[in-house]
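Take a look at this single chain, the form predicted on its own, given in C-alpha cells.
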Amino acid sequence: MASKLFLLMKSPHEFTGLGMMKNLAGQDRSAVILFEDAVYYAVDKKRGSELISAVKDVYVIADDLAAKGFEGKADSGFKVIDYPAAVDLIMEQFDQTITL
C-alpha cells in the first residue's frame, strides 16, 4: 500500500480542497504537514477537525506556529514538529509527496 504525504501552505480560508485531499489519500497511509498560513488549521477547532478527518496524521511546523503567535496553542490532534522531522517525513517515511 502506498503512502501519501500532503504539504499544505494555504490557510483554511484559501484552501478548499479537503475533499480532494481525502479522495487522493483513499485507504492509503496519509498525512499532511502544515507550513506557513496553513498553521491556522491547528488553532481553528472547526477547520482543524475537518482536516483531521481527511488524513490519518497531521503535523504542523513549530517555527511557523511561533511566527504566527500560536506557539503552544495547537490543538491536541496536531503533532508539532521541527524542520528536520519534516525532511524525514518527506524523504524517508512516505512514498509520495503532494503539494497543495
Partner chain sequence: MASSILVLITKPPYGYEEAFAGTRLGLGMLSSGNVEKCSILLVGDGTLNAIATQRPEAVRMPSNMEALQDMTDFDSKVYCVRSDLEERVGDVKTLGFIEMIDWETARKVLAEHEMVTTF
Second form
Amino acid sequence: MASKLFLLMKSPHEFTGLGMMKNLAGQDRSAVILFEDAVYYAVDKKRGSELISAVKDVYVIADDLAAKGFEGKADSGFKVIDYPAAVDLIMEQFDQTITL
Amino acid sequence: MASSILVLITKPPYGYEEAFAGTRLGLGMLSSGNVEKCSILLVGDGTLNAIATQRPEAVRMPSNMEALQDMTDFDSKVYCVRSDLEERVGDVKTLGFIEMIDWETARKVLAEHEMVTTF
Amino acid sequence: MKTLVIQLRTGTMMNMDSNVAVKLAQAAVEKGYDVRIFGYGEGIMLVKDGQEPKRFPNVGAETKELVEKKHVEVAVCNTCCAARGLRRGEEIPGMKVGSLTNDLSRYVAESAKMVTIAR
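Requested next: the structure of the form predicted together with its partner chain (the form predicted on its own having been shown above).
Complete assembly follows, chain above in first position.
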C-alpha cells in the first residue's frame, strides 16, 4: 500500500471530507499539511483533535498561521513547518499527495 | 517518472465543472501515449456522477456520463464507492460501465497508481 | 534530480492558492528539484501577461522569474483559455498555451510527484 500525504486549504468549518480522508488513508501511513484557511485547525480544539486522530502527523504552514494571528499558538500535536519542509514531505517522505 | 495517475472525483455533476474537467484530464492522459494507465475513482459527492438517470440537457451542460464512458474507449476503468453513493441518495440505478466497489477495493485501486489528482 | 509537477486550478486573485503554488515551486527549485506548472480551469490566469495587482503579490511576475532563472516549465490548457477568452499571444513570454495531451501528460511522465492546488 502507498503512504499518503493530504493537502488541505479549507477551513475546519468549510471542510467536510474528514471521513473521506480516513477512508482514503485506511491503515497506510498518512499525514496532512494545512495551508491557508486550514491552519485554523491548529487552534480549533474540537476539530483539531478530530483531525489529529485521523492521520499520523499534522503539519501547519508557518507563514499562514502567522498571517492569521496565531504565530506560536498552534495546539500541541501540530507541527509547524516552512515551505522547504513541505517540499521534503511531498518529494521524499510520502508516496502520494492528495488534495482534499 | 510516473506512468500512472488516478483521477479522484469528489464533486457532484452540473454545478462545479470539476467532474467533467477531471474526466477530460483522464482522456488527455490516455490519448497522449505518455501515461500508460489512468483510472477514475468516484468518491464522496463525486459518486453522484454514477447515477444513470442524469439529464444534463435540462441545464444545457455537457454530459458527464458520456465523458466518463469515453474513458472506457481506452480500456480504462471508472470506479465508484457504492457506500458513499447510497449514503447520499439511497439505492439508485448506476451507469453499467462503472464498477461499483467498497472502500477496501478503492484503497487497492489507489495503490495501483503512482500519482493522484483530485477534482 | 526529481521533478515536481504542480497542477493549479484556481484563478490568480480568487484566494491564495496561486501564491501557495508559486511558493511550493520556489522552495522546490531552491532545494534542487525541477518543477513544472500546469494551469487548468481557472488556473490558466497564471500565465496572463500584464498582471498588475495592487498591494497583492504578483504571481505572474514571480512565476516569470522562475521560468527565466530556474528553468521552470509552465503551460496551461488551451481549451480552458479559449473558454475564458485568453488568446494565444496574451501569455507571459516563456510560458505556453498548451494542452493536457501534449504538455500535462509529458509533465506527469517526467515527474516523480504531483501536487494539485485547487478547492
